[in-house]
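One chain comes next, on its own, written out as C-alpha cells in the form predicted on its own.
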Amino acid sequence: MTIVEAGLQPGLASGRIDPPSGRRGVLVATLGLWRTRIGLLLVAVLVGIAVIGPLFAPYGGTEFVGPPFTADAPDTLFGTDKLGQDVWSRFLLGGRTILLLAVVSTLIGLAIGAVVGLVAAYNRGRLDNVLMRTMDVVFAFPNLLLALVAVTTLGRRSWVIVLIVAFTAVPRVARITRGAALGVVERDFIGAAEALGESRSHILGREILPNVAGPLLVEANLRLTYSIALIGALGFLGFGVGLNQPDWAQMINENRPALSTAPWGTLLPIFAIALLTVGVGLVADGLGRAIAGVDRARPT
C-alpha cells in the first residue's frame, strides 16, 4: 500500500482507528454501571444546590439573624453560626466558590498537563527527559504545603488558588498522557501523517490526542476530586477566598467549636463536600471500568 493510499483509507492517516460506535459504546457502558448512576445523581444534586441554591436563600450571606451558635434560633432552619448568621442561607450560598474554583483549576491543569505529556511522548529523547524530570520535581512537593506557601505569599485571591491547584495537577496529567501516548506514536497512521507532511501540532492534536482521550477523561475526573479536596483543605485552614464569605470549607472551620451544641453549621458543608467528592470519584471509576471493558471487547 502506498502512502497516498494510506492517506485515503479512513483510519490510517486520520488516526480514527476506532469503530464508529466506540465512543458511544463507552458512554453507554459507563451509564450502564450503577456506580456511575449514583455518582451522577450525587454530583447533580450538589451542583444544583451550588447553582440554584442562592435563589432560595432566606437571608443574605452576611446578614445577622440571631445570637451566635443558636441551634433553634427563630425563623431559621438550621440555626445560626458563630456570628449569628443563618446557617442554611450560608450553606445555599457557599457551594459556588469551591465548585467553580475546582472546575476551572482542573481544566487548566488538564490542558497544560496534556500538552506536556503529548509533546514528551512524541519527541522522546532529551526533551522528553527534561519535561518529565521537571514534572517529577513539581510532583515531589506536597500539594497542600505548596498551596499554603503560594496563598500566603501572593494573597487569598481566587486566581492564586486556581493557578496553584492547577499547577499541582499538571505532573499527574502529564504522566498519564505520556504513558497513554507512547503506544500511539508508534502506530502506522502517525508515520503516514508525517510522510504526508502534516504539521506537528496537527499530529499532536488530531492524531494522538483523540486516541488517548479515554485515560485523559478518567484522569480529569480524578483531578477534579483532588481539586475539590485541596480547595476544601485551604478553606478549612482559613486560607480561602475571603473573610466571612459564604464557603462550605470555611463554614466547617468557623463552626466546629460548637459541633456539640449547634452542629449543622459544620455538618451540612461536611456532608456536601464529602458527597460531591464521592460522586465525582464514582463517575471516574465507572468511566475507567467502561473504557477498560470496551477496549477488551474491541477486536484487535
Contents of the next structure:
Amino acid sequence: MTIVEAGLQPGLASGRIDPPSGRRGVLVATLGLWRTRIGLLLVAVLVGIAVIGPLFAPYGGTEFVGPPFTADAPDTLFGTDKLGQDVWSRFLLGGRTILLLAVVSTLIGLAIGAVVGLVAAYNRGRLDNVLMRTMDVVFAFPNLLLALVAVTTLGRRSWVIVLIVAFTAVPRVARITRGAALGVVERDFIGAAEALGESRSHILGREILPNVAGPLLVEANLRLTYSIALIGALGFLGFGVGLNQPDWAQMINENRPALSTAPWGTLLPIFAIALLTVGVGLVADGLGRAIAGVDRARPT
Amino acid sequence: MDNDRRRELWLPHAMSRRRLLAGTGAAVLFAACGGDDDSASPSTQGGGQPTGGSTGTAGGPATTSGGPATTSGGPATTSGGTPTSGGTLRVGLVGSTNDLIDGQYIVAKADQARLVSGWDPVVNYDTDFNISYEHSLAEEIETVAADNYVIRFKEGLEFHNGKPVTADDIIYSFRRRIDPKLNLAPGLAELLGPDGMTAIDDRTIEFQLLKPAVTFINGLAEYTTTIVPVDYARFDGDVSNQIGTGPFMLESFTPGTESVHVKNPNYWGSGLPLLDEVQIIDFADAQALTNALASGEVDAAVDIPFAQVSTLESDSNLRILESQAGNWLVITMAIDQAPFDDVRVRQAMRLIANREEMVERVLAGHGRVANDMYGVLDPCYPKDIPQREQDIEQAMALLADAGQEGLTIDLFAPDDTAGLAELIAVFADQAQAAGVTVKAQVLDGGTYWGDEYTKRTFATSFWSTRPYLIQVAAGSLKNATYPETHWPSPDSDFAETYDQAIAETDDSARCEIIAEMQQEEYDNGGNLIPFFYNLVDGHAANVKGFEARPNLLNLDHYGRGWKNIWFED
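Form predicted on its own done; form predicted together with the partner chain now:
So here's everything in the complex, that chain up top.
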C-alpha cells in the first residue's frame, strides 16, 4: 500500500494488520485450544453461579438457620457460618458483588489505560514522556496498599473500590497499549488517514485501536484476574462493602477461624475465587497464544 | 483526651476504650476474626472463693446454652488428686509492647495477669459477689458511717523481700492510688483525700471520706487496690523494685514478649504457692494463642475465641474453662435525640431484639440473655422484673403510635471490639421483621471512640462487670464518665435516688433503692442490653486447680495469682 493508493481507495485507509488467518481465525484458533475451553467453562460456571445462583438459594443471606460454625447443621448443605447463616445460600448470593465490581473496574481501567497508551504512542515526544513517566509513578505503588489507603480515607463504598482498582490497572494497560501502538503509528495507513485530514480521535479510535485490539484483549483478561484478586483481598481484609452482606471474599475472612471444624464457609468461596481467576487467566493465555500464533503448528 | 476510655472511677481496669495500637489487649472473645480488639473487658470485682465447694456455676442463673462450664480442675478433679508442688506454668495471652507492670494499675488483660501474680487485693468477692476476706490482705472492715471506715489488716503480712507490711506502706498505697499525677483511680480520688487516713495501730487504718459513699468498699475489692511498699513505682526496666505481697515475684519482664515470675518464699498463705515458676507469654493474636495451646506450647490460654471452643473441647489433652461473668455488650440509644426522645421508639427497639438468637449467633451460645439492666452479679440485682422478649407486633404498634413506622436509622459499631459488628448485623436482620431499616455501619476503632463517641444517636458499646452503683456513675448519670445514652432525662429524679443509695449503709435498704433505679432504667432507659457473655479460657488437662465459677477475671481470676494451681503427674 502506498499513500497514493490509499488516497485513491479510502476504504483501505482502515488497514488491519491482523494475523494471517484474520480475526475470525484468531477466535477459532483460540477456541481450538484446550486451555481456552477449560477457561471458558470455568468462567461460565462461576459467572452462572454468581448470576443465577441467587435464584436457587434455599435461605436468605442473613437468615439464622442454626448454631454458628456447625458443619452438619440440619437442613443445610454446607453448614452454617460465623453468625449461624446458611453457607450454601451465602455462597450462591455472594458472587455478584465481586464479579460486578471486578468487571466494571477492569473496563474503566482498560478504557483509561488504552486512551493514555494510544495518545502517548501517537504523539510521542514530550506528552509521551509525561504520560508514561506518570504511569511509572503510579506503577511504583503497591496496588493493595494504594487500595487500602483509598478505602480507609474515602470510606468503604463500592464506587471507591471500583475506581481505585481501575486506577491500579491503568498504568499496565497504558504500557501494553503504547507498546503495541508504537508499531502501528509508523504504518502507512496512519499517514494516509492523516493526509485525509481525519480527526485525531478518529485516527486513535478507528485506525490504531483496532490494530492493538488483540494485545488489549489479552491484557483485559489479565487485568480482570488481577481485579478479582485485588477486590477479593480487600474484602478479605474487611474493606469490602456492606456489613454481613453475602460476599465471597468476606466469607473467607469471617469463616476462617473455623477452617478445621466448619470448612465450607471458607473453602467454597476460596475455590470460587481461585477458579474464576484461573479461568479468566486461561482464556487470556489462549487468546495471547492464538494471536501470537504460538500453537499454530500443533493440531488442537 | 476525649477518646480515651481510660477511666474509671476507681475501677482500675480502665482499659482505654479506644484500644490502641497493636492490640494491646486481649479479649478476642467471640470470633477470632475480630481484629485486634484489645482490651479487655475491664472487670471489676474479684472472683469466687476457691474452696467453698461450689461446683462450677454456683450463684448465677443458668447459662443459656452451650455454657456447660466444662470445668477441668473443678472441685471434683481438685479433690480427686493430691496437689503437688513444683513445676513451671506457661500461660499464654494476647499482649503487646504496650504491656506494663504496675502493682495498682492495668491497661490490658496481659497486665491483669501479671498484677494478680504479684499483688494481693485488700478484700475481694465470693462467688455470690459479697465481700470476702479470703485471699485478701484485710481481716475486717468496719463501716462506722457511709463516709467512715476502719480496716484491720491480717497479722504477719510480709512483702516479697521479707519486709513486714506496716501502716506506712498501707497509707502510701492508698495515697499512690489517688495521686492525681498517676491518675490510677480517679473515682477513689473523688472520695478520699491524701489526709483521709489515720493509722490506729500498725495494721489498722481509719478512712474518713470526703463524702458518703458505700461504694468505697467495692473499690477496696478491686484487684488493683493492693498494698505496695513505700516508694513503690511502676516497672521501668528494673525487676528488683517490683515488690508486693502476692504469691509470685517478678524475675524478668519484656513487654510484648514474656514475663517470668518465681515463687514467693515469704507468702502469707500457708503452703502456697504450689508452683515454682510462672511464665506469662504474649501472643500477637487469639489465633496464634489458640494454636499454641493446642500444640502444647503453653499450659493455659486466656480467652478462647468462641468459634474455637468446640474444636478444643474435642481434644482430650485440653480443658475449656468457662465462667459466667457480668460483662455485657449494649446497643445505646440517646434518649434526648430523635427518634429515641420518644420512649415508645426505645421500647420498640428493645422489643425487636430476639435475645436468645443474639446469644446463639453472636456468642455461639457462650453467654446468657440479659434484660436491659446491668450489674447482674450485684447482690441487689432485681430478679423479679419480667424478662423482655421479642414482640414484633407490639414493637410495630409502638412505632406506629410514635409516628415512626418504616423507620430507617443508622446504627454504628467499632471494628476493634469483638462482637459489636456481629451484634449490629444481627439486630439489623431482626429489625426487618418490624419494617425498620437499620443501616449497620462499622467504623474504624479510632474514629468510633473519637469525638463522636457518646454523641451518636444509635450506637454500641461494651462494659465489664461492675456493681450497679459504680456502673451508674460510669455510664448512667449526666456527669458520668461515658454518658452513652444521655440518661437520665431532666424530669427524672434518678440522680437524687442515686445519691440516696450511695449514702445508704443498710444493705437491704440500699437494695430496695437500687431495685427502684433498675426498674426506671428497664422502663425508660436507653440501653438495649441483649446478653452477658462468659469468660472462656483453656488449659492443658494436667493443670489442676482452675475452677469454673462466676468470675470477673479470666482463668478463674488467674488462679488467684496462680497460687492454687498445680500439675498432675
